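One chain is shown next in structure tokens, namely the form predicted on its own.
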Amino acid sequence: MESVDRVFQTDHRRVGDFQFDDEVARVFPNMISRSVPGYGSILSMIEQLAERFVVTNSHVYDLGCSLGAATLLMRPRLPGDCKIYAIDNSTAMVSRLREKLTSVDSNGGGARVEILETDMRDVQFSNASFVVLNFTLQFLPVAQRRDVLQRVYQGMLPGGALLVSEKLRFAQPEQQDWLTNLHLDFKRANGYSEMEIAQKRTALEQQLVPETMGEHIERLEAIGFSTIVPWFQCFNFASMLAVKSET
């Protein structure tokens, strides 16, 4: 049974930076589904997009995989000669994912999975046909994001694709205000109190730095991706697909 997120339910006199620790890992599925509008829809499309872009004998990277939601959805639908690298730098997340993976029928077919506890900034990409950054790039310092994406591009096969899901900021104050308020309403409708919302916002302020859609697209174009498609948005959360040219 899914554990309910009560991480910020009690009054913290001093709210520290958000950490992907044991407490968060235990409730993470409940936390993200109640906090990120459209999260379930994005996951289901990652599963579908992987089937379209992954080619035989290639690599798939799930960067910042947390508890492996995307990895576990993609795995049974991909060829057995493919390998998914599920990568996260949180010991708590990786430990729980290893437990989940051992409970999955190893004879059920699909791609092989290798779990790596490491920072995505240290990964050497190769033979990649599909790479997933599902609400994880936003936790890197802005100045370091291009380097990671550049190395993804360099290690990607022609025709490969990168999926990037992010919380967005908006250049127009009116847009920002409307979408922020709609997101807050979403959280309230999912049972979060004003104190929980405020304390989590404080914890994330220095950890999660959003950018505009235009900034994401300009960076991906500059790196060399031939086609960039913003394919999903719900309030201030969006997902985009960047495809490498086949030539």
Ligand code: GEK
Contents of the next structure:
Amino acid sequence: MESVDRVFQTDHRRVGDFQFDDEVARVFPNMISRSVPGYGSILSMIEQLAERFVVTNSHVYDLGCSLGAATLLMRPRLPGDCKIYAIDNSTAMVSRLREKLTSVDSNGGGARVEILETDMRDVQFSNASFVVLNFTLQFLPVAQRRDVLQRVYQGMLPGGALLVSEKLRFAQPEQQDWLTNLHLDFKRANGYSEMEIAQKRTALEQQLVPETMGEHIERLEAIGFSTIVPWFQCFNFASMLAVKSET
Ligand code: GEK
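After the form predicted on its own, can we look at the form predicted together with this ligand?
Let's see the whole complex now, leading with the same chain.
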């Protein structure tokens, strides 16, 4: 049975220091689906999009994979000669994913999975047909985001695609206020108290820095991606696809 997120329910926890530790990893599926509007829809589309972009004998990267939700959905649908690198720098997430992976049926075919406990800034990308950054880029310092995206692009096959899902910031204050309030309503409707919402917000403030959709698109274009398609948005959460030209 899924463990319920009560991480910020008491005010004993030292806020301002959000970490992907064991306490968070234990409740993570519950936490993310109650906090990120559209998370479930995005995951099911990742499964579908992987089938479209992944080519035989290529690599797929799931960067900041947490408990491997995207990896585990993609794996059975991809060719056996493909490899998914499921990458996260949290020991708690990676060890839970290792346990999970040994318990899923590996006889059903699909891609091989290699789990790496490492920082995505240190990954050497190669032969990539599909790269997933599902709510992960936002945790890197803004100044370091371009370098990671650039290296993804360089390691990507022609016709390959990068999927980036992020919390967004809005340049117009009215839009920012509306969408923030709608997101807060979503969290309240999912049972989070005002104290939990406030404490998590404080804890994440320094670590999750959202950018505007325009900033994302501009950077991806500057790197060289030929087509950038924002394909999903719910309140202040969005997902986009950046495709590398075939030629
Ligand atoms: C999902 N994609 O369920 N290198 C590697 N991993 C990192 C880094 C880094 N530098 N920084 C953060 N992480 C998942 C959800 S959660 C999103 C992604 C959220 C990892 C971090 O350890 C955590 O597991 C993940 O990125 C972010 O589809 O919690 O809002």
